[in-house]
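Shown here is one chain on its own, the form predicted alone, set out as structure tokens.
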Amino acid sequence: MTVPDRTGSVGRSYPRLDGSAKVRGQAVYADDIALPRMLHCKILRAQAPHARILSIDASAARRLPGVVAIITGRDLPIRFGILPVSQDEAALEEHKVRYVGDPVAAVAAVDEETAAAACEAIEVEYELLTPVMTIEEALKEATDEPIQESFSRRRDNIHRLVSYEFGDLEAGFAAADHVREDVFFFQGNTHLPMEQHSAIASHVDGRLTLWSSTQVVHYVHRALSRVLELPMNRIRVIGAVHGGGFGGKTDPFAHEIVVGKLAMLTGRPVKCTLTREEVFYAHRGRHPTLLWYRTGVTRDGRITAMHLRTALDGGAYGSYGAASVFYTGTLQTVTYDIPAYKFEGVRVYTNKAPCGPKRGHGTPQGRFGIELHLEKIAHELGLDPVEVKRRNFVKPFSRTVNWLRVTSCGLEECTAKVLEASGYAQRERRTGHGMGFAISAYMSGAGTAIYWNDMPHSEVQVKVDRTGATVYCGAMDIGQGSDMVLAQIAAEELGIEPRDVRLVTADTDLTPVDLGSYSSRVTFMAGNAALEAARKMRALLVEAVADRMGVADLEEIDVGGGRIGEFSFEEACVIATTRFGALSTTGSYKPPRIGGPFKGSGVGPSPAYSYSAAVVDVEADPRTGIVTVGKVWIAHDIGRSINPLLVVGQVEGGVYMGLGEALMEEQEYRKGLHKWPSMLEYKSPTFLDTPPIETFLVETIDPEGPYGAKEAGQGPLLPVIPAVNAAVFDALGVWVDETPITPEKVLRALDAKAKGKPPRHGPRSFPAVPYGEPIRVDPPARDDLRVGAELEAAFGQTPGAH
């Protein structure tokens, strides 16, 4: 890992500000909070995957000593959801359940044991309906009624259909020397955070306060207001110390609303902590996805046209699914220059736990498919897959065929780093040993807010007085280290150490609005807001000190090392307060309008994309089918690394999660039931299974990021999964065209090869989908593909300037 030396805070490795409290057990998580007279909540969940609720009898449960309150769907009839187009959930279902685990009733009691006993005493009478468990079943006409009958305009279970065509696809395929089709399947999996979901609510003097393990205090705030019919100024949401989310705590959840309602009814605080099994039901993890690719290339491997179809199994509710279906296809073009591109996607409802945003939010599935698809094309043409991919890399400061704006791009540098370090070109060639290469890209935050408006996406306040500096920000640190990033940015501008910056975050009463910790947005967006606020504060301090020193040129006032001019930071604060009064500044960030001229263009644009490249070394045993990863080399284009230690941690965490998805993790069902809703049976790697990881940070200095920074939270996961599958082919000469790549699947592919059949295991066909006519969009004019003038000029500006 190499990054330039710097004299300030930015670019230096610091331990996390909250690290000591977490390793010492002093951090207070949501489940640690205990308030006087607190009640405990348990939720009764459906045992049928698809059924009408005929009656709910809670009379026996109410008679149990220690039971204080019981509520059902009648008490919470207003539906909600994270996206305005998918308000399809109820905190407690009153009329129908749609998956095993759907919440039906909730109990508040003096302890958890009593609440659990009361749930068992509640009698629910169901009329069973035919469950829909696969994508193919969901595309057919419903046997009984659609899963989301009020949202379905048709008799099938389609949630969302998208179809777009950019450029002249027919001409692109006509110009191709070679055309190939492939089908892939990406299995669903879950986040598996160390901390379960937990929330506690208190209702005092007509005001509701909720502490929750959430990534999105702002959207939980909105959902509570909607469902509980309270004005937002009567609700306070506080993000408790977070024990991991990875996207799994990015929705508003039923238990957060339920404890709020129970607190209002009982006048006592109420806490609900989900069991590990319940977390598998709450889920919102990776969508199981079928992918079909058809691509035309020239003899030397240059892409002339690509047609992609995806089909997502969304589970019972919408969550972020309307966006996820776009992400499976939209971001393919920010890595490869595709001159003509058609993308069709469908998301269906099934009677499973609802899927949503897991680290990468729809993009790992599409990345898995395109990387292996191009590998196969290269082998058919007798070309090196790495070189085929390189020939098609996008260029910095360009615009893609589907109107996405690329700023800085370190793809070539990342590729060169991992190829050289791994010795990929000179690798040992023997049966059972292989190496695989893949690349990826990801957003630095979405360019469009979930609820469309013109307000900032992130806001930060900086307060300075004789006691020091405090940064107020609504963003939630979910383990990625965003608090440390905000502290370093403020410290860099104010000339102090990060440990001297206090942070107040994720509290809707005390902090300005931030949309949340998702889509790798916090460093870029909250960081830019913090930079603006801190620069304003620096200007006030410098002006006051310059006046006291009798210096006319403000540029002569040095800031750094805990001093401003000839005064200590504390003395400078007193001088500035004497001159200006209370010192408080604000900063905000709103992405530029960068979408294309068509409906649906709001999903995919980002102010900047990060880039990654990875090489994975494996041993694959042809006798047992067991795949063992020996080492991973990964390079990530971070733009500029604000804290290299934290960036490397994020990159290596992404590699670890990617290996789990590649080799063992799957959220599988049998007869409507989750096959293994426990950490004992759901297989995930431990640190003993994690191979050595060699990480390289590539700095391209993005002109729009804070000090040039881009994202690091989700992008590094994406290339790892296809690289593993490519390495298995390199080792054994067989393809496993789905995840996870289990020993059984490797052996099936080897068996097919031995019988003279195609050496692969995976899906054989893609289902028929009624996409309809695509929206045809002309690509940007060729002379408009270079976005450069305004952005390339920005490289001459001060880092972080806009």
The other form holds:
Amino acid sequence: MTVPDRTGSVGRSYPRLDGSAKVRGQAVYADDIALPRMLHCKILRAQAPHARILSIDASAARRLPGVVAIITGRDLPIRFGILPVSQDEAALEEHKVRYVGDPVAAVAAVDEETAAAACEAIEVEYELLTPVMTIEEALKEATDEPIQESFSRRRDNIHRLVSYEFGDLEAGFAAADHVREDVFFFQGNTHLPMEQHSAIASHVDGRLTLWSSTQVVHYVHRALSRVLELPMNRIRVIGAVHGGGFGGKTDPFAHEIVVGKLAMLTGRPVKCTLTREEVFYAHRGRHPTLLWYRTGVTRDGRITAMHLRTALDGGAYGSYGAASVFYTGTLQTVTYDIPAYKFEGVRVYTNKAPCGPKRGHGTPQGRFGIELHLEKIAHELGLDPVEVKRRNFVKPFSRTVNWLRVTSCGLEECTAKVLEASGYAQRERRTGHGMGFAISAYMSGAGTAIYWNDMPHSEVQVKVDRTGATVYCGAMDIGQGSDMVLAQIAAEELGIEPRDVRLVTADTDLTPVDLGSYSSRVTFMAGNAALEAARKMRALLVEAVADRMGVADLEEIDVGGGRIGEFSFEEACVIATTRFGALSTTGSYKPPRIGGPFKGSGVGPSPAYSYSAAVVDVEADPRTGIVTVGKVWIAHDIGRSINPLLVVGQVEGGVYMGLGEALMEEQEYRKGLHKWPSMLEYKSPTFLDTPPIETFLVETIDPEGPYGAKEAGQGPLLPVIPAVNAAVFDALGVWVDETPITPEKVLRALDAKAKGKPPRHGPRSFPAVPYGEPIRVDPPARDDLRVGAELEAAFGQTPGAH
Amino acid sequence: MLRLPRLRYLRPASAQEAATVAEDLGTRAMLVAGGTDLFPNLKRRQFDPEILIQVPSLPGIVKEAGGFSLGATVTLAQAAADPGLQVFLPGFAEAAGLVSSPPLRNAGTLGGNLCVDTRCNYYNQSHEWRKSIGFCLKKDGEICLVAPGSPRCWAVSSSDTAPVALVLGATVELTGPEGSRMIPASALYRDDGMEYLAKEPYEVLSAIQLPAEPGVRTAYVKLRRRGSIDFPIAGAAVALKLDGDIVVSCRIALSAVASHPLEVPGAGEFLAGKRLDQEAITAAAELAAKPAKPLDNTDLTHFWRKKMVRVVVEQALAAAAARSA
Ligand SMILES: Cc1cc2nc3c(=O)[nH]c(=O)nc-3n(C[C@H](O)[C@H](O)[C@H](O)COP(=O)(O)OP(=O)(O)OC[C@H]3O[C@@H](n4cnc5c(N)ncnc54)[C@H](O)[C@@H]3O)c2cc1C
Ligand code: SF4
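Next up, the form predicted together with its partner chain in place of the form predicted alone?
Once more the chain from above appears, this time first in line as the rest of the complex follows.
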């Protein structure tokens, strides 16, 4: 792909198009929408972690003045879920509740207070079942009955088991000079978006319209169609202005379906905005995860084999869990070259709010473990951990043992940048002060769609008429700035300014499909689709202008600075419309097949990986155990930064979120309940608690990204967490082998050290899990970069899965 | 969102009128000043009054002979930024400036801070949450969930300014329907998570008198997870008088380790007559920490908090000593 010079809009820092509206309070979020005759909805939620519903009596509630409708599970019996393999949720549960917060009944009333009073007046009779609150309990045979009795044919609470062996593990370990085992625990945490989930539905003339704060208008569209039994052409889903998701609004949710149903029943618009506490119950956040590593290395620290086991606490429902379990293991290989790799993972159901994708989706746990594990290996060998990591870096343009294709890779550049800027090698050595280094990689969009199909993942239309240009795309701007990126790409190609491009996004009636804002896919995929559509439009404009100018060679027509040839852009639009009639072009993007020839190879491949490296500086007080982060240096391989201001914003956001996970955030349960479902008691750093962050953008110009761009939304969170733990070790000589690093854990580790025990605090063992026989996969040739049909053709000859 | 219950809101013209109305209305009404403590609690239905009585605006900060008089409606931000307090009673200004967050300090008052409800993470939860886990003694229930065998509530006194008021020997003015009375700040509190104030519910705390004795150095050290917003999970207030480096007198009080601001006279008395060196500080802190009994009902673990009491006392002693008299 040719890289245009930077006189256009790509590569320039524009502030967000909607910045002013958001700062001035003009932006209309879902909860700001008020329609005439609107009703308010409240959802009655389970007050026991695990129970059968014996009866629901809503008669008293129905008699309350102002109550218009009450529905229960009987009104919405069809189950749904984001993944086709996990259709295990009901909008309202009819027979059983699986966590405190599970939706049971919903009320539509004239105002929120009345709806809340009606919920309080609904009598639910429960038969209590034994709650399952830990991974260990979930692995055992269920006391009463499994949590998801109809979605598991097992007597225990195991949801998913995966087991793979890539390459010859035994030979790998045999070649090792040194083998080490470690166990880690990554605590669960939640997204904590500023805006609570909110949805409002209206049913008019047989058509349902839903405005929602969602990351995935398309998947909400599908779920509404399924559960409400309406064809998709009768439903319109509009993504309202978004106040933050981070993965927490990537599932279809009960309240979205409930307001749809209530609007259909009452003939009035119905709105439901979750309380902050309910947002903690909607969750879909980070899976608490136990990790066990066994790795063989040569004397000089080169990895010969790695065996990873993970166990994920999934909460009560599937959500993205079947994918999350893969993500704890699959991406280990795109940062470090692992010649033989065995990965076994299990996800269990527990009676807690369902876990799912939070920024980094499954990979922060594995990243945390592998970075600390390699640090320990290096210390044991008497080598510099940074050097050991560097020796094992993957090579750009190579294929990993588990068939992932690595293209552009700026790991080395990122590492060099942060080491230099932080002065890591010359850092002050004193008890209580330390620095830690870690790296990471993340996908620029998943290589496969959530439900199997061969259609594009992103579709874009560009329309030009006598009034100018408009871009239509289903992509949802969730604050990351995807609207700005689409405008910049169209502006670049059409030679105009981004603010002169009109955007219509995230409206299923008006825009072509984009799968959604998850998996860091929008800039890469919708961006590529926009690029294709805009280039086609540019060609039409150039052709019409050339024709009018009497120029035969289209190359002679310059596009840029608001002009096409000798005409202004507006004149060019008139000329082209006169010449061709109505003008509309389209673009679409679908990643090629990248995964290997084995079942489950669809999770992990991405058309490009971003890379990051971070150094964290801490003060760790040996007396109190309090860890204070002084500064974070982070370098991110963005491929090409279309808008550096937005990219730096994403990187800083990732760092801040990573620090919260490293030092304080905990989705803790006590007596079957979430311990602190509030913004005050669930500790997450505010901006006053965030240290200075110095960001470096590394541009490797990826061959497949739009203008060479890759992702920025998730990757930069990943290295921050292990870098904090490594810095604490550097400061105090003890390991906290779990998140978050609370002061007490630091003191416990120091105490262990003082008593001559291993200088650490963390899990001691990994539970026995019936993983079963692994799927054995022969590794590809490391320089085999084929994708798509070429790759598939090769599967015939390569001995793939046994 | 969580909504306030429907309330009537009264705005009496004076503290005395407020007290009169409050007495008449009894348990149907509550006093409110800045509302930064009460409003979230009402949203969670921790109280169910029908009527709120606004504490009327009272005089500001007045420097008097021997100290300061502060109207109860002085905001925390005003107290923290007051040049007189910063010079003469820096420990008090410091405590006010460490309460919650900047916006809440602009609304929250000193009177509200001295009367702030005791806290417990089984109690500062929504009605639905408390119903799910089972209501506790402090509201609607029969048992304490932190200490199930105990007949009393152990909710935590979480005011940052109260321990400083105690060590300064402050006096508070309580206004009732019949007029005002003055009591020592230490007499305002009871060691009970539920009935934590030893005043009539209708009495308005109208003013606080802070003596500023020459030579007294003050400091307040607060422990919390996030410096930006959190309540204390342990804190130490110190008022120290030195002659050279010999301690003439010393008072120490703790926040957030009991149901009342906890003065630890033994530790202060121990220091009197001693040279304030590291050894003395360590020993005094050890003594001060003894009566602290944090329970598992705030942020972070109570084992750790118990250990940290010594640390905050040491830090407060050192900070006070380092101040110019
Ligand atoms: C997020 C958050 C963080 C906080 N952090 C802290 C903290 O770190 N430290 C801390 O100490 N507090 C903290 N608070 C609590 C509160 O903000 C402060 O204590 C504040 O000073 C309370 O003052 P107010 O005027 O808002 O009180 P209000 O909310 O109006 O009243 C509090 C209580 O005192 C009573 N009351 C108020 N004024 C009088 C009076 N004059 N006479 C008699 N009774 C009265 C009320 O009836 C009520 O029971 C926090 C609150 C929040 C929401
Ligand atoms: S200490 Fe016990 S009684 Fe008091 S609020 Fe907490 S749980 Fe309730």
